[in-house]
Amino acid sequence: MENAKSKTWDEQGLNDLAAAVRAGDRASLARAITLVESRRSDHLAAAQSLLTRLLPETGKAHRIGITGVPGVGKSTFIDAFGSNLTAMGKKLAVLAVDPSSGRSGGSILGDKTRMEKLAVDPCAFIRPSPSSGVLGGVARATRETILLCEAAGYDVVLVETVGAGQSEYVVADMVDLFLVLMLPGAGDMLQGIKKGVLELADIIAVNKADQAPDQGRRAARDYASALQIMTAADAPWKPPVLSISGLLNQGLDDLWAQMQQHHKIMIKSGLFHERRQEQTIKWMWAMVEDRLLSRFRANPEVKAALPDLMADVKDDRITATLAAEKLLAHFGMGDFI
């Protein structure tokens, strides 16, 4: 098979690839994802042309984001929960957002072998994030991969984040529902997860509740109390706190029922469509920033001036702000100083 990373795409090739993706061909879907992950300028144009062809087939999947602290059991949970969905006749795609994947190989790259059921399930498609090490680039590829999976007929798209840094916020801006997995009895109430991440949660699930039932119940009460403070009184959806066990497949049916209820309420209130529209606009501006930064870093004058300016900043000969202004001037944005 021709390598999508090195291939030059013409109109007929893109038409054929789009048709194969619509038909649900997994190998073609993988090739399309490789295309949207590429940073080659001609591939960027080809990828957008492909996505434009496929846009009428997108938007129909239930997009679900998942985060949790290390050790919370995300891969075990996803394997059990995803297998339940495919048993219902759903087609499932599992994606990852991991800006550190350039060093670690990515969340799912390491965990995929532990998703024993989904790894061999013909109704499941598992894809790690690209190893670019840049959150903006990873987010772009993941967003566009969601569209490709929807065009290929996947009903549910799970987007996993490693649970660190800004990746939770990025994922929350590309999904319909954000699930936060928690552990029972793991120290302080927020377990090192920022308050802001809890504010993103549409559902909190205390995983491994079977291992410490009393602690699980106490944790669920604590999280529910915290959410009451954070949730507006007139909000159409009140985030519930559930106790589950991915290992024993307990509580996962109730979790799916809550996800479906959230979906119905958001559509009825008009917030579902509004949320997706806002996400699309945010995506547009994020891509503007991503493209500007890429062109800025690649500018020959900026690259030539950068080493000396960095040295001056490190040795306190110039302020960081002045150095930034000088770099922008080299980029052609005018003399601000």
Ligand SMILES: Nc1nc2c(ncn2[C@@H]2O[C@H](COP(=O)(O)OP(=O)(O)O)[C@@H](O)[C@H]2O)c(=O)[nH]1
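Whichever C-alpha set is largest while still superposing within 1.5 Å between the two forms counts as the rigid core. Everything numeric in this text was worked out from a predicted model, so none of it was measured. Residue numbers count along the first chain shown, from 1. First, how it differs from the form predicted together with this ligand.
One rigid block turns against another between these two forms, and the hinge that joins them sits at Lys282, chosen from Ser49, Ala172, Lys282, Ser38. Superposition of the larger rigid part on its C-alpha atoms leaves the smaller part rotated by 13 degrees between these two forms.
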Given for the second form:
Amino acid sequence: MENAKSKTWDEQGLNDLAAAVRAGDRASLARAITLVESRRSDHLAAAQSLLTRLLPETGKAHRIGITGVPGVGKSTFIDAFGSNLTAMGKKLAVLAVDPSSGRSGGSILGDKTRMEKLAVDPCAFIRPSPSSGVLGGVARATRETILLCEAAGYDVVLVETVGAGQSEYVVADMVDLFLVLMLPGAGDMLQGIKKGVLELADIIAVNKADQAPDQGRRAARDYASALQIMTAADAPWKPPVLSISGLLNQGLDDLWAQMQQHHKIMIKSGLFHERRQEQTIKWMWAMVEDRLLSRFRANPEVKAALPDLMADVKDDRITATLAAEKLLAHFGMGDFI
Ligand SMILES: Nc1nc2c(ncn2[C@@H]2O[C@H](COP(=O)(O)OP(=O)(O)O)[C@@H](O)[C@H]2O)c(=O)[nH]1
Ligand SMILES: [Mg+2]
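Switch from the form predicted on its own to the form predicted together with this ligand and print that structure.
The next block holds the full complex; its first chain is the one shown before.
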């Protein structure tokens, strides 16, 4: 069997791969994902060529992001919730954005033990986080993987993140609905989750409701009033707070009903397409910024001038603005020197 990582793709190969992805062949989908994850320059071109072929078949899935602190029950939840979806006849893809997974060895894979049902479910496709380590690179690969899964006919794409660094923001920017899982315990308001994450939430679910129902209800009330303050009075969608148990599969039908309601309201208000369009434009600019910056940093003259200029800035011999100008001048982009 040919190694997808070292393969060279020609037009015929890409046509065949696109056809196999469209037909829903899992091994081909996995191979296509390996291609979009690759950073080899001929692979970058081949991946774009493949995605361009598949673009007409993309866009049709419910794209759902999930975050929550380690231990909140994400994997257990995804296994139960995902199995409910496949039992309804849906095809489900589970992806992850975990920029640290390169070091820790791929969290979702290790988690497959916690996704026992989905791991053997023919209607589910689980893919661990790409391990390139840089959030920007992981995000690009994951966005393009969403497109590939859509072309392969997956109806729901779940993107999990552990919430390291900026990863919640990155995931919220690639999905239609962002679900935040919370723990019922007192002090969780402060403990786990960064406050900004609440602002990203379209739905909050207080998990482990089986364990401490009273605490769970109290936490749900707290989050609900926090959300009420943050949500504009005329917003078409007011993020609800639900109590669930991933372990016992409680409240998950209601959660799915809320997700569908969200979808309906967002479509009706025009916000669904607006959000997707904003996301792709933002993504385009992020790619431009990434590429410009890496060109800039790789420029030999910039590299040569950098150590002295940094020392000058640190010791206040030169202003930061002037140092930036000098660096840009080395790049042929100076404005005033
Ligand atoms: N009581 C209870 N325990 C849960 C629930 N969901 C997960 N757990 C337990 O919490 C621990 C962490 O769950 P896991 O799914 O690995 O969390 P993750 O780190 O967010 O993926 C495990 O021991 C689970 O069995 C739940 O709904 N109720
Ligand atoms: Mg997990």
